[in-house]
Amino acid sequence: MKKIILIMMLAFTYTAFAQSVDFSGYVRNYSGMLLGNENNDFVILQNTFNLNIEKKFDNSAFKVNPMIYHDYSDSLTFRLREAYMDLYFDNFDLRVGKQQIVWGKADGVFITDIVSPKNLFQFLLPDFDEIRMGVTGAKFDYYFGDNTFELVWLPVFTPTNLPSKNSLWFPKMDFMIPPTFDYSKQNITPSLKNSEVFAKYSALTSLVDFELMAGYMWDDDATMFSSLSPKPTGGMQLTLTPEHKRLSLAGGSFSTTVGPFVFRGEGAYYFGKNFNTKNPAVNNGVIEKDYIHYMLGTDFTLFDIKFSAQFIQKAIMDYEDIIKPNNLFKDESNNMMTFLARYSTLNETLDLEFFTYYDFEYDGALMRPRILYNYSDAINLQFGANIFLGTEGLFGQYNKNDMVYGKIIYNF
């Protein structure tokens, strides 16, 4: 199968060259070493080939973006990130195919940016354009003045891609009884009835840029429905059935400049989110609640250092203490912040960066210092670390996964 994919890519590349198609992309070597064990194991030894194939005409265009990952086990992973066509008209555009859709103003978190699901095969460590997955559907943009109305229709549901169970990044699960899994209800059949629909209105004004959005979607993260049954040998058996449920949301975002400061905000209200409860025997261990997710942030420059700070909160409406704590919700709310400082020097060829998430509820953090150096116009070098603090929560669960890494990227 891998040989067939490579042959198809080469054949397509040759055909595209013959028709003056634009090519860009990168080749990357990425190596990561653990700091939390005696052997300092290399957990990432990865080579990546990313290719953008694009062509623009007077009233149309297309883009194909395949990626190939090769790791130390000598396995190949092929991802078709995007493959779409654009049609341009006087007042509107139409994009059809597999595409990444980016909404919102927040950095490092997904609030209204929920059209494209997440690929969490390496948690939140890859760049966000790599975490974001392509979705298959149609996007319609209508322009009037400085305003845009955007409508997205997705006939094919794409769920969050979780790490494999033997991965360092598989989330920790706490069960009193070792569960078995029933995956019979996990798939969503592509159909008109099962489609997802999103809409966004955005405006650029002299005072503020803002967006209003709404969506009727499937929850990208499956809910774990549970059931208890007696074992023939005695005791109880816990069965978990992952199932994606319908979810509606409405929200918006804004950004405005006041003197040297840029102020940003983003928020969404989710209707009917399923949460697991402490008692798996009641209502299949699930309760439905609304919740809100919002961010307030600012960007500014001081002493030639670019700073960014964000406060992010999730809060469950009509909270009941029967809701089971998890890596995102310890109580009825979860408070988190992000902080970024970046300094450029040597004619902007060398960047020193520090980015961190901090989880107030679990007193956990992910700190990400990084050095980026443009060796040439084509070659970029990156050296950094991922340091996890705490023992619980979204970040503390990975406190043994501290690592240093290096990347060599050749852009073409």
Contents of the next structure:
Amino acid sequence: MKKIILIMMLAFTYTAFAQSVDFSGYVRNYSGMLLGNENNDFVILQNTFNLNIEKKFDNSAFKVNPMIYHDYSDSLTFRLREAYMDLYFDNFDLRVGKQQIVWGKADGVFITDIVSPKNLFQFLLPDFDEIRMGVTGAKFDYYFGDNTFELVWLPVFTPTNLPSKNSLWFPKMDFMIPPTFDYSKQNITPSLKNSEVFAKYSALTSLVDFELMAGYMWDDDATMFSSLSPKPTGGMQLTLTPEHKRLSLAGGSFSTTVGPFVFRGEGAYYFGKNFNTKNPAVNNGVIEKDYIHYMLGTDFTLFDIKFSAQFIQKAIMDYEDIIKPNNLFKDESNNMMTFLARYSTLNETLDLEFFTYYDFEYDGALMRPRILYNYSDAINLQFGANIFLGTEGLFGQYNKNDMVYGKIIYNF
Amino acid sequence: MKTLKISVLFLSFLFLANVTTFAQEITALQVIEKVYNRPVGDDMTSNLKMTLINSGGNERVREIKQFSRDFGKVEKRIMFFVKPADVKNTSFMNWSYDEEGKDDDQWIYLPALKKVKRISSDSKGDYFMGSDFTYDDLGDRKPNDDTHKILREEKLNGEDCYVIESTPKDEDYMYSKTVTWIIKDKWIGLKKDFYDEDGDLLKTLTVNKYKDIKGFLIITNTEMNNIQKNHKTVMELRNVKINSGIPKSKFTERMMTRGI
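Please could you give me the other form, the form predicted together with its partner chain, since above is the form predicted alone?
Full complex below, order starting with the chain above.
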């Protein structure tokens, strides 16, 4: 009898809870076929369930966002993208838990948007909310008029998630000698001393929107420290020890309109970032240099087509020739651009889109044509391609990974 | 992502003045100015439902919760998208200025990107959320942007109306002319025909229902019929609240990201 009462109480509680909690999300079927090999392998046959569980009260709220990926190998990958609580006060808010934090005005590039690390399990191909990972910590926002001061404290360090070594998207690495890896220094223990802190002041005004930010953080990408030692069997052994190092940076961004144009800019200055050198035997193959990363861009509409273009530059200050080129840096300054064109028709049920990254240094590109069709209010269809041009660099390294894909998305 | 720009006072053309009848003959410009200058409440809250119906009779539904407040020199408006699911929690904010020549400021919050983006208010000829209303159709087009003449006076739906033809001074404007049936004394645009650049009838706006809320006549159901595309949009306002005292803090980036 007691069990029956308990079950009834639980059922009643669940029903009451379910009625007041907001459930939304999507179910997605995603299939991708390679064009760059003879067999035209289906490298993506994936089902995804994304659920947002949210509840808002007068002075508080919570959100939990689990996501489940099901692959053709019948494997399940579970991710808790966000799980946080909000507390609202008159002039400030507090958010505690796992959360995605997005800063800056750039689209598709990460300059001051460095609080949430990236999940590069499929390079830059997923939607950006899937690339960005949640971070565990607290965010405090103080509001005065149209100004906001934001402080973020992260006691738990979350690094960039790189693809596994057998993945299509594992980045190419060039070494004189095949290395062995020592991962003993890669982990950062959660502690007060090891915390990351970020601050941002932002304003939204009639003339211009802007943000000023600073951060004391760990480099999301590990520095590869190297050592050479003689092998007992003869020859030399190269050992790489990935280690996350502290970074300090300051930057800002702005956005304003002039007639039909939106102009955007964003920049960050890193006070000391580690770069690998050509000779792994000197200073563990690492040199520290200041580094600047910035973007200028514009959005406008012409002949009913929406355009967006961005120029992005990265520059290593006080550059030295001993710095080893890699996929991201060929030499002292590295230039890239993005371009987006989008045309909507049939009462916004059909969208034709073309997006591209172009890497000036390596003459490489990623071109992403896409067709989006709203089959109904709930069901969206997407067909597209990812075309990699070049032979080296950030995009050229994947020139065998050209792909066509289709997505069916049911939103609820 | 749908286009979510608006540069206008949403459904503002629906608010109408309680003005006494004229003893003397009125000009076309005066009629339009009476509609434009009607007294309105200081703030408004409402739920907007748009039903888009294509030539095959298939329907798509968009639902929005919206708040607006007149701060004197600037009117601020914030909209939260409720349906369809793929735009849920998207929000849009518009600051519209009285100052001559000053463009609206507009921002959109995209929940997937978790980012508030400033957008240009220049494209007033764009269609709002795939509907048959352009941003300009929904706005408070200034009387002096057109030249007006009274074509005739006639009854429509039992109401005595002025029939006004308005021709834009800007030759590049998206319509070559509009013809509006305005109810005498109530100053409601009861029906409006839109003609394309070739002079052919393009769209017809019909008011299906209006009612008195706190002394303001508010149109709560309209229908825009695109004759050439055989596509129409029915727009309904529900839960309308006037002068409820919406706080200034409602029209901020904080609220855009927090949602309703």
